[in-house]
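Listed next as structure tokens is one chain, alone, in the form predicted on its own.
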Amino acid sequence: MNFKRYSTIYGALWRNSVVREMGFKSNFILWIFVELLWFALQLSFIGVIYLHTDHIGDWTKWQVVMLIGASHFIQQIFQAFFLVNCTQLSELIRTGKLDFMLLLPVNTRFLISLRQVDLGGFVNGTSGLAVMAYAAKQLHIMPGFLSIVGFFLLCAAGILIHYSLMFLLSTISFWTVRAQGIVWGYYNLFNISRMPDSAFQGFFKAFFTFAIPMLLVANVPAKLIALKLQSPWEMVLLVATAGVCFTLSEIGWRFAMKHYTSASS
């Protein structure tokens, strides 16, 4: 792909998103408030749990708070870039708009995946970072530059996992017309990533680490900042899983496109 050309296209998509969001300012502000309220409720729930215990697995209260902040940040940035676009694929197929996109001189997956940006996700994502910073202060942790850079790179790998798996599930729309239930079902599993991996054992831990890698996505970046990484192989596993998930989503996308006969057929 021509980087400069696609950067220009993406800039135009951003401008369109800003214009759309500013056209409904009250909705924009209300949605931010709702997300912040939901985040506050999750933190309150953890506070209640730690009134009755000192640890969840081997995680202390403020370590779990840091994990929740990291999970919230990853979820909101994913939501900002990809959530709306993935959930709308079935509508593009049903209404025939995908046919129009296929005629455009631009990579179709690029356009489908990035054509809308949820600006509220960036605002809400900062609240996750703020909570992490406060938790680090309570834990007397001062992350170095490399740790911070590593954290954001690992977050990017986690976001890529979420995007790849949700996009792969969205391609089911080519055969079922509507797949929002499956896609939103996956999105609801995000709550698992807010829990410490040591709270899971046996089959469930293996399933949510390798089959649906929810525990990897937030736990590994949070562990890096909280100084809980037991081995660098956890980071390698996260990055490798991101690569595998993206490859599978690309294979699924190409397979679906080969069997697509357009809405008018």
Given for the second form:
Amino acid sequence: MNFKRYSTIYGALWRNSVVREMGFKSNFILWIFVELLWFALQLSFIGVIYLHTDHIGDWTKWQVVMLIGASHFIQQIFQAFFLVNCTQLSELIRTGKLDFMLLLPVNTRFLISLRQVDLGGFVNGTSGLAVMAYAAKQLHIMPGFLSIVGFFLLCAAGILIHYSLMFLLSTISFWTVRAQGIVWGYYNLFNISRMPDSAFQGFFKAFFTFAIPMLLVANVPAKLIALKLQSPWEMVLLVATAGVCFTLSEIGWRFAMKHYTSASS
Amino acid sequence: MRKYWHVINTGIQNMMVYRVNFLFRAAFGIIPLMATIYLWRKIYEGKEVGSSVAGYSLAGMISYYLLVTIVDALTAVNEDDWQIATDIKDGNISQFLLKPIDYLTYRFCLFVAGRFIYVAVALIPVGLFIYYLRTFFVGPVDLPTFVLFLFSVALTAVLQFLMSFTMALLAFWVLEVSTFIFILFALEYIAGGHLFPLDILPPVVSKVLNFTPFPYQLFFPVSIYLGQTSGSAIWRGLIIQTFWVVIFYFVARFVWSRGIKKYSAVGG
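Pass me the form predicted in complex with its partner chain as well; I've looked at the form predicted on its own already.
Now the full complex is given, and it begins with the chain already shown.
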């Protein structure tokens, strides 16, 4: 029952977003072009590096291409569902719109997190998948049904990690208006998630595996498809980390709510 | 001239508001940079000791990225283009048409003020980072080269500013310029040498790139410092760089004068 109600609400939010996007059609298409350009840029970086070496750690060229495709897919789907919403929380607080949302008979976190959908993200996500498919062909890998399902589930876990951490950071805006800078700073870290994990070691690797799991998010799903997983525990680690991150963000959110005393109204 | 000193002065005071943002930006910017450096270290580890990539030793490669960070802090445009576009969209430039102030010069002063504050703030995180990698940081080839490097950096700053200024003026014609700004940024990012030194590209590609203004927006001064460009090539490069600055100065002036004719002061 509850689920049905929420899916109706979410359907309405989707319709809103579609209408909004279609109001600026040329802009919508241009943005897709910009994202494609950046994606091509990352691929060319790898292309150039592999002109001068044939492996980074134990990663070959097409394996890294696959990683970049996976990372792009995850980032774009994250962007489609959550990015705008997370960055806008501080605006909602500053302008007092949050008060209005708190009065609505729905879960406030649900509403804040999923208010807008960025449709371009889905289009760009497919370009990531297309590149992965091409890389798989180059590697002579034919992933079976199970590993494809596993891949999407791991991607979902990765997206959940990104969402939880970014949401947690954006709740800082309950205390300071500067939070937006921190949220965009986190977005910068996405750059790390498309790097092959074995390029790193020591503190850096530990930090970005366990504290901020950037080196798990895209690496684990890509390794599953590229048959590079050293042990199934890597997958367990990713899913468990996602659970921990989500729990932390819920605790942070509740704590922030408890201390919220409206801004401008 | 004195009125523009005023602009710089108030610009600096205004920019102080952004200091914490600047600090975040500089500090967070270091993390992906660190990742790139680790990546290169791993690549060099996979080779024989002392081998080089297109003339770059490991120290040279790491220094390249550090210098890119320094030159970028000194010369990059970050908020200016957005602000110019907003000024046009909201009709704020009307006041400049009435006052005896030249908008391009005014904007340039604000750009200089912004860079001043940014460098002052970024000095802490970037300085610490360079100190951390000090064993890899190579010095300039010699003093005259270093002077030429500084000169080229100044030209880079002007070129960056003029190109962004021209791009932002598109706001006279289109409502949403952010996509165009991002496209230009993407081109600068790869063809300017942010991602990797341009001379590790296949020779044909880097030759073609040399016909565009992008390498002169970042790569050229860095290559002077590292000695990758030397002798008469430096002078030739400086002449081309000056040429681009002059071209973009006139383009900016031209686009501005056309834009003003189109301008209808929406909301102003």
